[in-house]
Every structure is written in structure tokens, then in C-alpha cells.
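One chain is shown next in C-alpha cells, namely the form predicted alone.
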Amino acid sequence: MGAMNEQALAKYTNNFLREVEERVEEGEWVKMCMQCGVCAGSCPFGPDWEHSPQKIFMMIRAGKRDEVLSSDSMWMCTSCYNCVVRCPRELPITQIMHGLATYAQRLGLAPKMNPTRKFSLLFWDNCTRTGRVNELKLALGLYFMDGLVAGIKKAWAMRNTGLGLLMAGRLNPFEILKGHECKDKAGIQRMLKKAYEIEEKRRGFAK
């Protein structure tokens, strides 16, 4: 009888939940979700979620590793924090969703075609290279992230807006060529490197 109980318990042992708890930012809070759905109802993108936060948490607890990490739901989060403010258990939902997105990206399982993911990576690369966001470089990256032809079409469609910004002095076409960076770029890179090292050590990642 004891052996049967052990087998039944082993059947429901969820390795993915432990993985999330150990390797995803604030992942240890996932098991505290009581599935009330307030997060989904509070989110501006609620109707557009493939899987709302409480569904993601339920899937984690059910061991659905591939479905969770390949989902584009985590990349839908815009950090409005409505869910965090309204969660009756005060779970750090925003941090968990971003943590899952980062973890999926690190493992190479994040959906490649998701536009929000592309924007997130472009923004992060733009910001961390020099310590400041070069808005023109970021805009060009977004326009051409789907290829040259698609970028030209997008730019042409926005030509009147661009001309208006240029005439109002809000768009400088030479900004991409001039210095637009923090003075101590090396210091920023050292800071980021140290942050990565601390995170890898804390979460048990190997280089």
C-alpha cells in the first residue's frame, strides 16, 4: 500500500513548478495563486491574452512546461501593474510574467515571431549599448524588424507624421550619427555584467 501511495505521489510531482520557483524571478509566488481571475479582469489586454496570468500559473502547477515557455502571453505584459494592485493575495504578477519571458528567452523557447518580444529585445539592446535609448535607432529597428521591404512600406505610410515631426523640430535625422550615450559606457557594461553574474549565481544558471 505504501509503495502504491509513493507511485501515486510521484505521478503528481511537478518538476516544472520547482523549476519556476528556483529559476524565474518571483517564481516562488506562483503556488500562492488562488485562481480568482482578478488579474485577467484588470489587464487592459485581458480579451487578447492567449493565456491570462492565472491560467499561466495553473499551467505551471500542472507541469505544462512546453506550453508555458512557448506561449506569447508573457510578452503581452506592458507593466501597468493593475494586476498587482488588485490581486487579493498581493502576488508580484508583473515580475513573474516578465521573469517567465526572460527565462523562455534564455532557453531559446520564446516565440520568435511575437512583435512585443521583438520590441523588448530591440529596446533592451538599444538601451544597454550606450546607457540611453536612441529613439531614432529604436524606431528604425522597429520599422525594419520584418525586413527591408516591410520597413520601407511602414516608413512611407508614416511619411506625413515624420514630416510633421521634422518641421516641429521633434525629429533630427542626424541624431543617429551624433553622440547619444552616457559618458561612462564601460561602467554601465561592468554593472550589467555584475548583475548577470549575481542573477546566474542566485538562480543556478551556468554560463
Contents of the next structure:
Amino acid sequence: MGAMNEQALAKYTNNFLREVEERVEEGEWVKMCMQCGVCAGSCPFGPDWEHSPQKIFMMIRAGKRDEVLSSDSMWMCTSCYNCVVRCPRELPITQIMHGLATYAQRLGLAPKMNPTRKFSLLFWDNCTRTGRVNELKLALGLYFMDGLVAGIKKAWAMRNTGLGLLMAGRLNPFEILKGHECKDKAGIQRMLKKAYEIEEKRRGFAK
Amino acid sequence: MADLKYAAYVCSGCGIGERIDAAQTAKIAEKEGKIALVRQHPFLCSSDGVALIRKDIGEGATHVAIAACSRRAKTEAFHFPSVALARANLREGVIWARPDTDEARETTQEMADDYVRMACAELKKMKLPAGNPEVGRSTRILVVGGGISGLTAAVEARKTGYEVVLVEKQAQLGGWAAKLWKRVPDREPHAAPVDTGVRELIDAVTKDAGVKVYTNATLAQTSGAPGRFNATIAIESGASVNEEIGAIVQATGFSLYDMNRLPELGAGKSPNVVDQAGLEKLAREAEASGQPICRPSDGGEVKSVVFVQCAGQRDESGKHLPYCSGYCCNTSIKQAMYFKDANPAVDTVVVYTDLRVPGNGEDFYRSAQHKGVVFTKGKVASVEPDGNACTVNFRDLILDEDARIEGADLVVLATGQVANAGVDIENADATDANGAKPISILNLNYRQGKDLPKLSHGFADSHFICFPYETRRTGIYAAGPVRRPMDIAQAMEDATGAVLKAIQAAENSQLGRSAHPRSGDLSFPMVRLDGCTQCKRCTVECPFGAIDEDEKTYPVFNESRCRRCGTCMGACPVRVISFENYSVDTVGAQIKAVDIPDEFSEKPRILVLACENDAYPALDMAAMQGNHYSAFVRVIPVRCLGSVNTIWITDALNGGYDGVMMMGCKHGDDYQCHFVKGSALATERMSKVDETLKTMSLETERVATYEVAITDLKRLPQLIEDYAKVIDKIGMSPMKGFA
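Given the form predicted alone, corresponding form predicted together with the partner chain:
After this comes the whole thing, all chains and molecules, with the earlier chain placed first.
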């Protein structure tokens, strides 16, 4: 991870905007922002995160690479698409935010303690392993994210919901052992690997 | 006064007949108004009714009073140009302004009776206007200034078939536009700078025999009036030529705000800091040499350019221009494209506080963003040149922190436009925003001064809110950046509009008619000089500089320069100025014609003098919308509140009126007065009326002045109701019964 960051720094000295345009999904839209602030005003999470999309875009143009990539903002996006709908310049803001998050994660610069980042990783590992999401493992993984004691407490608090799901036949306790998986697990994994390779090449991640 | 035949017509249509006793009003016209021929009609504006009036006119009626709807309604049906016409407003002014109730019936009827008395009395004092005998002779258009505005004005005048005389101070035509490499695009897809087109305009003007071009020439003197201006043009050889002119378009443009007044932005400290004109020069030099634009200090390659918006503009400190020039954001976008289109690797940053891109600038802005021009919202604090590079320090307004751009090869300052509007006629010592002492452009021989009056920030006169091309000098129209900051597209539109107004003024003068806003009016001010006391009030107060003075300081009226507002008539202390159909007598007679009930009747009478441009139509429209008001008011429309002579006020109060309301337009910096200064002058005059009231032992509340807008449909009836309450409180006038 560190090496990839070094490589990016060397390639785009002082031009973070170009780095974003070339390497971040939908990043070529960032230059089209006209700083009206409608996205910042539309975001339901507005008061709760460090930088609004408007500020993120301004910071990209100002070359504030570390601050942008280590910001928690992109991780807080709930994909409600309010900003995308309202942006007068029709920027795909939600996609850009996710693109930035992914890029920061790949460079190893994403905020380590951010819970949504942790959840995203859990989800990705969970579903790419077998090709299907194992909900029981995902929920338990989430409960025990912050340690054993916290996990037990959370599971205890949710016990009635869990029992309810069990009674209604919506939760299979044997999933904990193996769980269902897709027919061609190896095929899925090969496909994902190939996709990774293509993206690395296209965005110039490889050395 | 032979063959004067008076006729009056009372209409009972539109509900008038149901609400008032039309037969009674007709009888009043006959007995009290002393009108020989009085007719009633159930539908007067019908072809039948109009034919009836026409027949009477054919049989010799010369003065006609129509008691029907407002004078603003049915003007086409009741268009009888061969007779003097008075209108009694029974519909909007009476029945629609009053509730339809039994208790209101009596006072509503009294209102109608009075309006008929007033119309009859007015008619007796009216004459049919004959038109200004001193008609114009020329319809040629003089265009002052040969920049893009002047050239456009000339071309548009030629398209309409009028001859043009064009005077340009410089040796070449084209002005600023000729100094540009390219211009902001004026048509789809608004994506890249385009050719200025100024070459074609110059060709069109110089190859046209109908345009007489004087370059290296100035106006030594301008005299006369619309239709007969005499322009003395000082030409290159030192000689002068005279041209007879119908109307004038002043398109003298702007000077760039001097960037040397901005040392904090690096101006003068490094050749790499230029203004927008400086960059155009570099771009033209680059094109001539076939090289990219290079750094002036050492001819080095330009890798990074910073554009500083609002340089010395929108300044709140009072040191620089306080206004936005409106064109500079688009210009900086265009200039950034000069670099990006040639080499996308050049960094171009525009530092702006608010990007203002009028016209189709939004598309142009978007195109620049696509091309990679970076836009940073910030306010530049300083530019520090160091060798071949500059550092730009600014406050980032989004991130709210101090920031800097280092290593800029070129810094372009977007300074604004300073009008070339000639001398300040109100302050001979005034300097312009660049600290220069202006010289006169028009050299008018008017007593009111050599140039157009200035409106604000040194820009030439313009009736900004309603009639942008109109100045306070009739027949002289300001176009382009001389009247407000603007870009090429706006200037071309402006010039087209102004030249059409100029043509109208020239044509109206040929027919002895007034120019805007009483366009086509045949009446004109007449003065009885044997009663004049040479007090000069008319010459001083005329908002349009229409009145000169002769060697004995008697007023000399230039009727073609007059707009017929009647401000001179209102100013005249000896009342020797009048119009044939509007005079101290026509209004005075109406005031005296109203029947004043005695002190114990509990029926006060309030005189309303309402500006016919805004207040009177607002009253009409208020009534149309069913906003009722007191039956105690008697409304008389006046051409402008400036035409109100104080004798009307004293006559009214002496005659037993309980109060006088005067309704004029908004005055001050953002005035709405059609005649610019009329309502302000009236307010000034009425501020002195308190003394008169005291000598009459009357309360000062008995005269009140209001600023009214045409949209005050709810407020106006309320003002009347409130004033009626004031009168109720201070009591009836003690002056009743003496007149």
C-alpha cells in the first residue's frame, strides 16, 4: 500500500486535481464544480462530517491531497443521491465520493478507525469469499468489530430481534458453519481478480 | 373665441347607470358646467356612441367632455384629435372605487357630480394644442465615438435609412474592440473565443456613402435642439466643420481603471503583472510572431497564469471602484482559454469572489472548466513579484483560510471600466475614478452645462429603471459603457436601442411633437414674457435643460428639447408658463369647480394631485381590483408632481378643502419619476409649504406628500383612508364658505 502511495506522489507532484481526474472513478467531473454549495446544503449528513462535497472539491483543486484522502467525509456518504439530483452542474457527486473513498483505501490513507470503512471492508470480504452475502456472519462481524465484550453486549441487546428472525424462518443458525455460496466460487474470484488487473492498468496504479 | 362649441357626454354603461343618477349628472353638466350640448348614452364607446360624438364634432363642436371611464381607458374609441378633450372618470374613479351599498350611495353620487363639474370647468380653460411651430429640419444622426457601440449605432441607423455623421477622437475606428485579439463568443456553442468582427463593422461604415466619418476629430460645440442640432466638429487640420443634426447618440465608451492604482496587486512592480488590455496586447504580439504568449520580463515560457478578478472593483474601502463592471469575468475566462487552447499543460487559475457571467457566459464558463481552467473562490490580498515569478496571496473563501499560489509567470488583473462621460456639470473640479480631470465631449452650449448630467459613479445619465437610453438632454442618447459598464454584446444591443430612440426623437421633432415619455404630445410650454420677473426658476429647475436665458435673463424655451412635464409651470411664481391643454387655469378651475359642503356637513373634501404616470393608474387599478377608498377625495391627474404650482394648494385650502394629498413617484438615487427630477422638486417645494399653512392658521397636516409606485394597489387606498382619518381628527377646515 505504501508503495502505491509513493508511486502516485512521484507521478503527480503538486497536481492532485489531475491525479483525481485520472485515478478516481468519475474524478474527471471535479473540475466542473462551480462552488454553489447546493450539495453541502442538501446533504442529510451535512453537520456530521468534516468536509462537505463542495469543500472536498475545493480542497482537491487546492492540492490538499493528505487532507482529502484521510477525510472521513467520503465514508459517511449514505448514497441518498440528494446532491446528485440537485447539483446544477449535474456532477455525479455520490459516485465521486465513493470513488475517492476507494482510492484512499487503496493507497492506505483512509481513516483507520472510521466505522463505515470497517463495515465496507467486512461486507466486501464477506460477499467476495463465496459470491454471496452471509448475513449472519456479516451481522456478527459487525457486532464484534469493536472487541469481544462490546460484541456480546450488542448481541444481547439485539437478542429479541434475532429470535424473531429465527422464528419467522428468516435466519438460519447453521449459516455460521458454512453458509450458502454461488455455484462457481472460483469463477467469481477469477473475475474479480481480472477486474482488478484491468483497473490497475487503466488507472495507472501499476508501476 | 369664435365658434367655440362645447359638448358633454354622460355614459351610463359598465354599471355607471345603475350606481349613479346619470340624468342628474347630465343636468349638472348643463346647468353648472354650462355646456350647451349635453347627451346621455348607455354605451358611449360603442360604434354608435362614438359616431354620435363624431357627428357633433362634424357639426362644429370644438371642446368635448366625456363622463365615462378613466382617461386611461378606451383611448382609441375616444380619440378625437381635432378637439380639446376632457374626461370625467366615473367608472374607475367613482363606482369601482366605492362600495355598492345604500349608505354609500349619496356620497358616491356627490363624487360623480363633482367629477363632471371638474371636467366641464377644465374644458372651458383648454385649447386644442397646435404643435410646436419650430419644427426640426434634419433627421441625420450624429454618433459620437467610433468604438463597437458607435459603429453599431451607425450601421443600425443606415439599415433604417438614416444618414449618419460619426465623430471619433482617435485616428482609427474600432475603439477597445479593435485592440482585442478575440472576443467572448456571442453565439452557440459559446465554447471558445471568436473573432471580434470589428473589421467588418469598420468596413461597413467606411464604405457607406451615407456615413460621414470624421477621425481625429472632436466636437467643438453642440447647439440647438432635436431636429436642428448644430454640431461644430474640430477636425485634424485644425479647421472646423458644421453639420446639421437631428439627434445624437453618445457612445464614448470607457477607460480602463488604471492598474497603477493597485501597487498591492503587483502593478508597476513587474512587467509580468498586466491588466486585461495588457494581456490582449501580448496575445496579439504572440499571434504576429507565431509564438505562444511569453513572459514579458525575460521572454520565457509561460507555464502558469493567475487571473485576479475584481482588481480595484467592488471595493468597500472607498479607494477604488465600488461597482462591478460586469464584463471582466467573461474576459478572464476568454483569456485563460488563449493559453489552454494553445497548450493544455499551462496552469490557469481564476481567483474570483463571485463569478458573474452575463449573457450566455454560463456555457462559456463551463467550457473553460472542461478545458481545465481552475476556478478558485477567493479574495486576492496581494501579489508579490520576485524575479520572473509572482506569488499570489489570497483568502480561500470556501475553506476559509489564507492560501497562496507560487511561481505564477503571469498575473492578469481584471480592472474595471471608468466612463468617458465628459465633465461633471454639477462639479467643475471633479476628477474621474482614475484621478484625471475630464474634458467635455459634447461641448453643449446649454446654460445647464457642457455635457450630459451624470447619474452615479461618473456614468452618463440614463433613466436606469424604466428607460435606459433616455438622458436628461432630449435628443441625446447615451449608449454603451458610457452609461453603465458592459461587454461587447450588451454594448451592441444598447447602441441599437439608443439609435432607434434617436431616430424617433428626430422624427417627432419634424412634426412639432414631444419626444419620450409624452411621445407625440403636441402641446408645448408657452410663456407670457411681459409678466416674467426673470427669477430663473424655470431655467434652473427644468430637468432637461430645455430652457436657456437671453442676455436679459429672460427664459428662452427650446420646445424640441422639452419633454412637456410642466416642471417650469410648477416652478413659476408668477404663473406665466402654460400649455394649451394643461395650465395653472385648467387645474385651478377643476379645484374651484368642486362643490364644498359646509363645515357642519361631516363631509370633508380632500384634493388629490396624482402623477398621471404612476399614481393615477395605480388608483385606477386599485379600483379595478375592488380596493375601495374614501368618497371625500377628488383626484386630479397631473403630468408630473413637478408641475404642481403652489397656487393650487393655497387655492384649494382657501376654497375650503380640508386636506391636500400629493402623490408622486419615488425620488432620490433610484428614482422612478418619468421626468427624473419632477417628484424630487415637488417634494422640495412642498417642504416649504408649512410656512404658508401657518400664515393661514392651518394645521401642517393639511398638506401631505407621498411617494407612490404603480404597484401600490393595496397601499394607495389605505393611504387615502388613513389620511381621511387624520382629517377627521384635526377637524374640518375653518376656511369653508369664504371663497
